[in-house]
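Just the one chain here, the form predicted alone, laid out as structure tokens.
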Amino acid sequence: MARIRMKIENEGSARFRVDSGVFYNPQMEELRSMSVTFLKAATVKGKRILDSTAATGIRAIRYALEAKGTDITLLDINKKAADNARKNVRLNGLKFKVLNDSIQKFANTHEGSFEIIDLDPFGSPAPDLYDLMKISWDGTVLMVTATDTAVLCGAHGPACIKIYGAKPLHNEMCKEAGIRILIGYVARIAAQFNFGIVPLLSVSDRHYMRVFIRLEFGAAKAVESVKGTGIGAFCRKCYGFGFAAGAAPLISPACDRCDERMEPFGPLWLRRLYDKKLTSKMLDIKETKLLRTINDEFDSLMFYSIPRITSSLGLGSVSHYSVIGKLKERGRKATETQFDSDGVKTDASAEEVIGAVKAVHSSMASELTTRQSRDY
């Protein structure tokens, strides 16, 4: 549990203090305030917001504050919590229904439905998704977040079969795989509610998972978001992926570049993770390095690891950053992505994306025997 704190603090707007046993984590500032910008840059129908895990309150206060949220309900199965909040609540001069409920007591007994509902669980969010859409209606937005990431990311691979239904990636690629499964879980459980899915904002940072998902009513929706997930293939050799889409996709075991046995992952979310004109707006708002990175991210399914290229290569490291400009100098469009420091997403083949590592690693090579041979 992250430390107490007694006295009256501040986080954006709010004013609010941590009542001991409830669980405040200040490392999340950054998140609850992307989360704030989003609400304002999102269009939303109405703001009738439900913080389904409310700890001490400070999301949904801050949303009032920041982002004009209003009709606002805060939950929390912890009483201490739900108190908490309560007088954090009243400190900022707010009225909220504050209740303390478990989500399933809750979905199961209310009357009516909300535009917005956050879900930021201690461990995994799938427990609770069932239940929040019975209280989702069309146009709702889900804001999700998952840390059990070690889950996701393959360490814990027969936990994310139990808990998600799918096989992880357990390497470099991890958390774009990762948070690709964690959407398509939430597109096979919407789907049993007639909801289709669409992916507004996907996070990956530090031990967490965030995904902000817009829901469409309709059966044709729900189906086409089914078909959007499917299986996902990783040649160690070449470096290559292979997908198939569908509900009951066929994948082959071989890469087709080196024939060499495939590793299979997924189900998956193939499709967008990102709306970039919202992306764009947020960055109008506010500005990060994060938010940055990710609007200006190459839209690929995974990415390219420069670091593991360089080492079943025998070659020396070289700068991800030279790799983008190599492949743009040759036509290809290239960027950083959030996933991963030293990662590259392209439009570029695993073999094209080797040759402009060999080709960078070569240019280096060149320029240090020159310097060696002027100095020499």
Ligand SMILES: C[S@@+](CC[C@H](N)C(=O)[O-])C[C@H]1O[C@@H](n2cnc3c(N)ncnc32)[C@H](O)[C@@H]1O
Given for the second form:
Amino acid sequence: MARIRMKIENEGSARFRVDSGVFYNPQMEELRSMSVTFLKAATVKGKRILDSTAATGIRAIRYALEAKGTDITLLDINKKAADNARKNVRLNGLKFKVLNDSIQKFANTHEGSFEIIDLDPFGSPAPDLYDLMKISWDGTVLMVTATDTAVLCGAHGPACIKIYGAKPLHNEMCKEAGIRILIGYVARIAAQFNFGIVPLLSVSDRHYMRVFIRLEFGAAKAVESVKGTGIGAFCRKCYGFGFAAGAAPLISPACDRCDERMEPFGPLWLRRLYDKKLTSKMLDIKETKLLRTINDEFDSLMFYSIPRITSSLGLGSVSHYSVIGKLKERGRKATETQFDSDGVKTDASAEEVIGAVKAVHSSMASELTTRQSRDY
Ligand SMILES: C[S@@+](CC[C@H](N)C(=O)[O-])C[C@H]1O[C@@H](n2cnc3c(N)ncnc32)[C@H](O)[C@@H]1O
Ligand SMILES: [Zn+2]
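Given the form predicted alone above, produce the structure of the same protein in the form predicted together with the named molecule.
Let us now look at the entire complex, which starts with that chain.
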């Protein structure tokens, strides 16, 4: 019988085949490249890498060839995937351990820990995080993908409550709320193992979210990072947010600006999403539009959706760039955000943002009147 020879594919410096029944998504290439850039830029205490959901092995192979990873273990629960990854490791002239095992079984039997752990499962990473903490140590960096973004963004509210123990925010701000719910979840699981967390990079793009988090060992650090989680509340009337940090925080049900009933969400991570020294180092290595936006983003808690504000004020649309310009003119920090193409991150209050939107709108209107009278 003739043997079917699969075509050799290329991605980054890697060559590989995709066997039937094994997962490979070419659309995730940019995200894999970003992880390679992350590994090149990050200061990690050692280089023992675990690719815990290897599939074809493409990530681990690229980490070895492009980021000089030398001690890599690949794991996949699917036998076809583990066999495929083993062949691909060989095809690239590499010698790494490839195991056909589940994260759960491996983590409960392996002696020792890894400095870098990549987790890229189907859907939610939540069921795997607990076991991965058992093979983590002080300084371990977790690189975690979630593709259950509909859950984290509130399209299926009860699913987010069930999986992450959190109430999502189902509006234009859902992606930032969702990634913060995911990080908050990691913080609570990590704390059970006496790890505090430091988010180094958080990415939301198309159908996925990916967080890069350093674990720091110590009971006090664990408690401190749980204190960095808390509850958010959003006011649909004046667009303001309220936050209360801690394990059992008290949050006012009424908006302190307009007295409207607030919409609560969370628990979620309330602190920084990025290590800007690291993102700027990554930009020097390889610039992409997404990384540029992330690096330039003002790392504030949540943002303002400009179309939501204009439509509820009954105004025509205004460009979020003009609102950013107006806020800066008024001495505020203001930037774009990766979480919404029409959103603005700023240290200005909701009232100040509404003021800037109105000012931009009226200067547009007076420009139009001037132009019309000139044409006439
Ligand atoms: C989305 S794919 C990984 C894709 C790969 N990281 C890439 O970039 O091409 C998810 C893989 O995780 C494996 N997997 C799912 N649950 C697992 C578990 N509990 N332990 C180990 N592997 C698992 C699946 O068999 C599948 O091959
Ligand atoms: Zn309000």
